[in-house]
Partner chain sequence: MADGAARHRAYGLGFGAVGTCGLLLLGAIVVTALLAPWVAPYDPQLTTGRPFSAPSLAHWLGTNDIGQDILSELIWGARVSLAIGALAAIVGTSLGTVIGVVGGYFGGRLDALLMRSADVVLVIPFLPLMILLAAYVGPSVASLAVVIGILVWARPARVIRSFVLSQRSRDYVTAARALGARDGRILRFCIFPSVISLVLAEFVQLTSRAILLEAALAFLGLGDPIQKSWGSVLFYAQSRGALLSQAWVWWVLPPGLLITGTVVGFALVGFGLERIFTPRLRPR
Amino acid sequence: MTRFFGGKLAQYALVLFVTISLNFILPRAMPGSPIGFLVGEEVGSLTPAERQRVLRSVGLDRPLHEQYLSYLGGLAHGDLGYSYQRQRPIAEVLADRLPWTLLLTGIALALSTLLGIVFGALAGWRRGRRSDLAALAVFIFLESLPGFWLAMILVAVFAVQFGIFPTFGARELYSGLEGAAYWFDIARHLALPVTTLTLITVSATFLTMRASMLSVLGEEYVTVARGKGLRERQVLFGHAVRNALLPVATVFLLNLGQTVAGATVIETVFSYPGVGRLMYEAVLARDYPTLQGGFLVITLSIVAGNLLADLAYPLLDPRVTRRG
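That one chain, whose sequence was just given, in the form predicted alone:
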């Protein structure tokens, strides 16, 4: 068991190092330069010496390998850098944006997991019937939908056409709302982003739960439970669903990280002030440190989710360790 956990930790340490290196390289591989944002409209009139002075002020005049080593050294000391665009430490910027992303992704992940389990269990229980085939068609259709397209459709219908929900943001600015009215306003702004993110992530849980149900329905304990004369509901929830949840637990842990990454497009469409929207703004401004910080958050969330899944699965199913 110790060797198993140690091997997994070593693998993910290597993955984390590689992805951190890519996080440094990718922003600098984009066309363009942050100097236009740093200087403004006067960038065209700068002399070579003035351009060099501007680049030196943000550390971009040094060779790439020196910038890379400086970046790794900063990470080792918990320093994520300084935002060109906002003139603030990246850690402070992320501290402002991350709670909004966690609120959005947490609610969406909880809803998608619950809906996927319920509908997947019912579809597997009624395999081959019209309700099963209809549910399968609906969730496969949802799986194929582009997130940005679904988000724009929801905005056009429920925000523009009917005016039920706000079109952007996380709350009404300068409204002075307090207490229950404040949280109701946040809930109204969350409704469309949460709906979008839930719909585009629910299919994985549904398909996993349905397949898992199909595999356990032929097991002896289900046959014995039916032979004892238990009601179908008792067999379904007391025996089949409980044993079919193991693969779904793995999917849930994997989705912990992937949902944060998937929220980037949704936050951009709805102008939701999370990490995804922050990265979109940083791309426009060529704000390398902010992009590195945003990529780091997504990297850590995905690596942590996969690591938790790898470490938790042997605890949930000891047969994995025995087979290893």
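How about the form predicted in complex with its partner chain, since we already have the form predicted alone?
Lone chain follows.
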């Protein structure tokens, strides 16, 4: 067990090392002066004095290994760099965006997990019947949809044509709404992005749950439960579903880490002020420091999610601990 975790920890440390090094190397390995990549599009508007100050603050005049160490030192203090475009530290920019992304992706994750489990269990239970094949077809179709396109269609139909939902943003700005009205406004803005994200992520849980049901239904304890004369419903919920949930739990925990990554393309369509949309804005403005900061924070959260999954698994499945 400890060896297993040692290996995993080493792997995650390696992931972070690669990510950080990539962030360090990319601006320096590109043709031309790295200052363009360190500052972004704004480089043209810098005065010579400012240029000098930037160069000195990053330490481009020093040898590479010293630059790398000071870069690491900065990261250790939570210094993700400075966005010259926004004139703010990147850590602050990210902190502003994070709650919105977590709200959006958190709700979508809960919904898609719930729907995936219910439909996956039913489809597995009715394996090979017409309803199972229909469900499979629907979920494979959902998996094939480009997320941003689904978002665009929903905007065009439900926001523009019917005007039921707002077309963009996370809340009405300068509306002065308070209390329940404020939260209702936020929920209205969330409806379409959450729907999109739920629909395009649900099939992973569905397929996992369905496959897991198929293997569980072949187990002896299910046969025994049936042999005891239990009703089909009791077998389904009491024995099969409970045990089939295990792989789904892993998928859920891994997805948990993905929540920070947000859904770049979906947030972009809805102009939702989350981390994903921030990445898009950074691409448009060629704001490389922000791109890098976002990338690093997203990697960090995914590693945390994976670690959580590794830690939780033995608690969920006692067999793992016993074997180790």
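We call the rigid core whatever largest set of C-alpha positions still superposes within 1.5 Å between the two forms. Residue numbers count along the first chain shown, from 1. Because the structure is a prediction, the values reported are computed rather than measured.
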item: Displaced residue check between these two forms: L14, CA, 2 Å or over, core reference; value: no
item: Threshold 2 Å Cα movement between these two forms at Q52, rigid core reference; value: yes
item: Angstrom displacement of the CA atom of I25 between these two forms, core fixed; value: 4.9
